[in-house]
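A single chain, nothing else alongside it, follows as structure tokens in the form predicted alone.
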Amino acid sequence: MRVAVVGGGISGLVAAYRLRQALGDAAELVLVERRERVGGILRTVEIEGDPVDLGAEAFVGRRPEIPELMGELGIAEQLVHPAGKRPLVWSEGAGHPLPERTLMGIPAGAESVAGLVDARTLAAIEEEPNRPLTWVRGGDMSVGELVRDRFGEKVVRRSVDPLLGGVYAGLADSIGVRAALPTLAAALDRGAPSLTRAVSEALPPPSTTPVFGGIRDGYGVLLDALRAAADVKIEIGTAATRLTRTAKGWHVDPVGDVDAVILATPAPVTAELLREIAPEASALAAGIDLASSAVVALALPADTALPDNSGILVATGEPLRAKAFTLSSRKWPHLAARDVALVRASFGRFGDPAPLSWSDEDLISAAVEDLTTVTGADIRPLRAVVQRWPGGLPQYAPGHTTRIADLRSATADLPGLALAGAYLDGVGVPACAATGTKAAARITDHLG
């Protein structure tokens, strides 16, 4: 028995291992990955002798799949959890607590955005509920329309805007509720007469579980820990460059023939492997678009005057190249041990591919330059580290969850193909894995 799995990223790494757990020792598993590395967006690497995250640094620590799989890999004693403190959004030119009691940036009242945003908005979402509310029942809009209309542009631009950045690396404009906000698309789906009673049915309940987690040496340990359990066979800097049915499975160029195959590629891969064994599937892929984004990590002495924050977002329009900072010493206590404070300062959003293009020169000096505006603080890094992300997040534009039923519909009735990854349920590590695990159940089944 041979399983192919295209992508060695999260979810294809989850994907081998859930198949060699299932199959056990006798298949013979073969991963393919385009990079010279396996992680995906995942990286971690060493600055000033100790490991940080130059992609994803943290997980949602409410849903179970990562703590879960760290503990069946045996390294659960890594599981890290935040020091509580809370970021600051930059607009207009200051520093502002982020706001409380919101969605998304989207607030439950205007006691929420207070400081953030003027008195004509104040007045605005305090007037809303009285507006007559149009929401199609299963239907679909930006969160950038929605909000707009119902409390104005200065919530989009200072309160949204900045959350989904740090998400999706887009804006309000790119993403839609359903996708993004499932639990305020289904109070509106009730029939909520208002947005902001919409938000307030749709806040989590108050909850002593830490909402973030993190691996304390970094996402490289769960990566080891997941190809060593796979016990897969990996070929770096290969691409899959062609998918063909063949009588009893499939066949994957360069892999060879295989009795079955996952797909755990970026959207736009998918869609070219797609393209000679299901067009619809495949069209449907390629209307996914993706956006790009830079990191820069940054160690600064361990005196450096940062203020008291897990973070600074920056708003829509502010006259920073940033888009957002992770003062990482101050937002987990692990970091805060180390002999320098660390900084990562992130760059692009959809749109705006740009920061890609910059030389890592120019990277650095626009982190530091910015850093020190936002801060007032003295920069002065003892290193820096560029990270770039070429496409490295799916939008989740209006319309994608039916998207994603409608290509889940029609790659149903190919046997011995599954699909996961970043793009069908979630961009969050904890989402990426479960597409992974559900990828694997399908082959598995498929296989008996």
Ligand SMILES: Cc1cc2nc3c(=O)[nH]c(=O)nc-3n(C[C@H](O)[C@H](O)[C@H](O)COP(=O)(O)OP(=O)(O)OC[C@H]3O[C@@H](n4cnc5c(N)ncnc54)[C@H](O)[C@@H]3O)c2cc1C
Contents of the next structure:
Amino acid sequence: MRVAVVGGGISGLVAAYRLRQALGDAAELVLVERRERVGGILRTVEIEGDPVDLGAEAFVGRRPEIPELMGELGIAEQLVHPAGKRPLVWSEGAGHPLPERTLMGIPAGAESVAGLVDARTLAAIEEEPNRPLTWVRGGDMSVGELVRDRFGEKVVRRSVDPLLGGVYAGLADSIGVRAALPTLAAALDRGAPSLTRAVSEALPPPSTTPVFGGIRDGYGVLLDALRAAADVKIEIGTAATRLTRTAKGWHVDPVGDVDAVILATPAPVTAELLREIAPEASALAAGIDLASSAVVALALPADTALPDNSGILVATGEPLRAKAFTLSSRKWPHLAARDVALVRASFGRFGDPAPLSWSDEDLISAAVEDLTTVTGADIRPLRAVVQRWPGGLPQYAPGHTTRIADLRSATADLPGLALAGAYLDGVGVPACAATGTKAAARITDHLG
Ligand SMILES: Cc1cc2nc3c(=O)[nH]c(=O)nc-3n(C[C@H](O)[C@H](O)[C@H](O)COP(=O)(O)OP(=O)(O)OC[C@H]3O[C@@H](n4cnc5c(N)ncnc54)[C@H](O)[C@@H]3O)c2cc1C
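Show the form predicted together with the named molecule, please, because up to now only the form predicted alone has appeared in this conversation.
All chains and molecules follow, beginning with the one already shown.
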């Protein structure tokens, strides 16, 4: 039995590992990866002698997938949690504590955003429950449209955009309520009479469990463990270029004939590979936009006077080029113990891909200048590393959940073919891992 996995990001590697678990030693597993390395948007490099992540650096620790995988793979001792420091929002030229008790920055009351927005906006939030709300049950709209109408523009730009920017590299206007905030959509579907009420219903109960987790020596540890456990033949520098059906299964160029195939590729590549065999599904995948971004990792002298916050998110419209800073050495206790202070600056958002074309020097200067502005510290990098992520994040636009449901039905009758990836059930690493597991289960069922 021969199975191909196309794409060596976390989705593809988890799929390969789950296939190995289910199919046993005899199955021949081949994974093709276009780049010269596996990991996709997970990439760990050494900076000043220690591992640093240049793509994802955390995961939602309240979801089970990654801690469970780490346990299964024998690397549970690598699980770390942030120190619990609060980020700042940079708005109107000053840092403000990130509002608490919000749903992706949408407050359940004016007090959450006091100090961040003006008195008029606070009054509008207080009044909001008294204004009739129109929401089409089962419908969708952009988060920006909903929040702007109910709470005003300043809440969108200063509270919601910075948080959505961190997850999707998108803005409130490019992200749909139903896919990004399913519990909010559910509360609105149930007939919540106001946004204030819907957010209160949708907020998870307060909890002392850390929201995020991380891997002490970087995501590279998880990638290595998955590779070893999957025992999969990996062909790097090899792009799958065409997928066709055969009498018994599938033909993947340049892998050859296989009994089953998992496409763990970004949406546009998946669209291209599905074009001949499932044109409707292909068109649906092709309609998913991507956002590009770049990360500049800075190693600074350990005594650099950084604020005691986990990061600084930049409100929309500020005259800065960076969109966010992760003050990694403040955020993670295990990084605080290092000889250098680590900071990650993020650039680029959906609709603003310009920073991707800047030179390394320009990105590094912009990171240093903007970090100086937001911290007031003397920023003198010992080392700076630039990583570009073209098309790294799919945009969950309004209607995304329906699009994905349609895409799944349009591929449901293709036996031995399964999809995984960040455009399906969430962009976070745990959601991607879950799609890999689900895809492997579909293939295992098919192969009996
Ligand atoms: C800068 C940044 C920071 C992030 N931070 C976090 C975070 O802290 N926490 C979190 O949970 N999530 C984070 N995310 C999101 C998360 O990292 C990604 O959504 C996830 O890693 C995507 O995994 P994937 O395997 O689905 O896709 P990818 O990692 O994109 O992997 C797909 C792979 O397919 C390969 N490929 C493409 N075409 C072909 C082809 N024709 N043939 C063969 N191979 C092909 C690609 O080269 C790639 O390696 C971040 C994303 C970005 C961009």
